[in-house]
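Given as structure tokens, the chain that follows is alone and in the form predicted on its own.
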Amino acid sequence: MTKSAKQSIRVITIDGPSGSGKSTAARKLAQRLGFAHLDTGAMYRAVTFQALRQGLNLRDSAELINLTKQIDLDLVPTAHGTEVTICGQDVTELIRTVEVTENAHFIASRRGVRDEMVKRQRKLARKLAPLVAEGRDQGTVVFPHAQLKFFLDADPATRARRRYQQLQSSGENVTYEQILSGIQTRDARDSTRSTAPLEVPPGAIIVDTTNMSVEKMVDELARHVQRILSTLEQRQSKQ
């Protein structure tokens, strides 16, 4: 790949529901490409965590919007992924609890909060690009003109199993049935909300990860990236 071809792809978006593998895929694809990784879900989780810590009313839009504007939130790329900090404190693990997961929708569904988050995400992209951005509205709202878009999905049972194993390894006391029920509820809520609903971005490549290992998943995404870059190189060579 030529340097100019790599520079032609500034943003790759990966959207999809919880448990589809988008976070792992985005992180590992970014590592393989030498791109930065933007974990936007972590940003919403961080605001949720801080709102809970401050005892804010999660149904009060004004309080949540003000918090989102004022919060000292940063994403720091590391060799092992993205470190999330609030006022300099590492909260990377603290934002992954069941409590945060179950309450994040209060934050994510607020238009004013999402508007502020979009500003932050685009600002980070200008600083970090080229990058792989993952979330639920990256290819539809935040980066609608991204050069390459993916939408990852998997059946609910598989996604629940992945999430259950993740929480078990971190010591969370939760059952598989609770996780599956939560995923089904979240799917319905995310796809029908009025603000930035979860949907397949126009032009996105849809990848069903149900029967894919992490390695196979990343290989599949990298194959599409290579195809796009090869096309760009061919065009540049003719100029």
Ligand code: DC
Given for the second form:
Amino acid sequence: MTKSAKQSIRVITIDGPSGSGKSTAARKLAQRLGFAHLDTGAMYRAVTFQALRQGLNLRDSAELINLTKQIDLDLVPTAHGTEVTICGQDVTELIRTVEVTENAHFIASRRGVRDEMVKRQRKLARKLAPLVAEGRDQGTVVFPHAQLKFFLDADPATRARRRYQQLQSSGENVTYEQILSGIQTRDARDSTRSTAPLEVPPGAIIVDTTNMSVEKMVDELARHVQRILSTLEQRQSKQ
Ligand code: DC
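Having seen the form predicted on its own, I'd like the form predicted in complex with ligand DC now, please.
Up next: the whole complex, starting with the chain shown before.
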């Protein structure tokens, strides 16, 4: 390998449903490559959290669009992952509650909110690149020209088990059955909404993570990165 991933690749996208492993994969792949990590779900969560905190009407598009335009939201890379701040306050943990998770669809389904998010995400990418961007629309809408796109998936029971373990360790009082039913509801909402539904981006590599350990999943993605780098190198040497 004569060129590093950092010199050749600007954006890698990872999309997929909740619990598919995409957040862990994005964070670890970014670490391995020395790339930044853009967690776009955290942005939707932060706006949801702020809307709830301000007592906004979650059915009022104008209020939500206005909040998304005004919010002083930042994603700050740190040694132990990305810190999410609103007006300088660390909300990294506060945006992971069941309440925020269950209400995020009010924010994520508004076209005006999404348009604003797309602008913010592209602006962040210009500042942070090279980066691994994860979400539901990264390879389809936000970075359709990314050099490498992944779509991660896993069966719903596995995804529910992973979310359950995460929430247990952060002290949330929920049952596995509640999580599974929440996942099924959100899957249906995410993939049928009219604006930027969750779908496999054209040209994306689909990875089924159902029976994969974290290490195996990251190895698999890194293997594809190496393959793409070799292809890019070959193309460049022919020019
Ligand atoms: O990945 P997550 O669970 O942190 O996402 C939180 C919410 O934001 C979830 O309702 C899906 C939505 N989302 C989205 O619509 N588009 C993205 N690019 C990222 C997340």
